[in-house]
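Next up: just one chain, as structure tokens, the form predicted alone.
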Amino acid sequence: MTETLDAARRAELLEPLFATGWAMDAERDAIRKTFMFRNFVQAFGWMTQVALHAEKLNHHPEWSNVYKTVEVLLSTHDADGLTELDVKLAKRMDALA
């Protein structure tokens, strides 16, 4: 099982993500972000690319897609909170967007 981020590691890893639009979720120990694309095809294509990386990490996002908008929430269910897996997947999502 993956360990949740301690306070020092959390600050170190999450601050750069906050600068790119990620934010803490109000209800859970999770981060969230809204990704906007030019159209549905771009949004769905991005989701497909992310899905391949998520599968390799064995770490899957909670997300929803409406037309060109993708809402993402990341948290590690096994750890009941944020872990380095969430940070790694968030960085990958940003890079692919």
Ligand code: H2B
Second form
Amino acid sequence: MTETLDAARRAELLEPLFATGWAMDAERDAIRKTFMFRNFVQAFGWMTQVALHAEKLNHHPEWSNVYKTVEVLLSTHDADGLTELDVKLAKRMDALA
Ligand code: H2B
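Could you switch over to the form predicted together with this ligand, since the one displayed so far is the form predicted alone?
All chains and molecules follow, beginning with the one already shown.
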């Protein structure tokens, strides 16, 4: 779970995420996505739900919120790159949005 994804797993697991708006971060082995909500309450409510899942997974996003926009970067610090945990959290974020 804490090993970085190899090329085959990347192709398999990241392609579906790219289709939903995730993109590779150019400088880090990470994925990014900007989530837009109707208003601040929707954005912060989503962050609260994601936070509970992140805590359960023991895997935490790098993110920032301005009004109704949330910028997210996912990477596994312990592995210094992308792992299945990032994919899991990204899918959960999409499902909750
Ligand atoms: N979150 C992320 N994104 N990457 C990690 O490597 C990580 C984490 N490690 N949350 C966890 C916590 C680790 O620090 C604890 C000790 O398990």
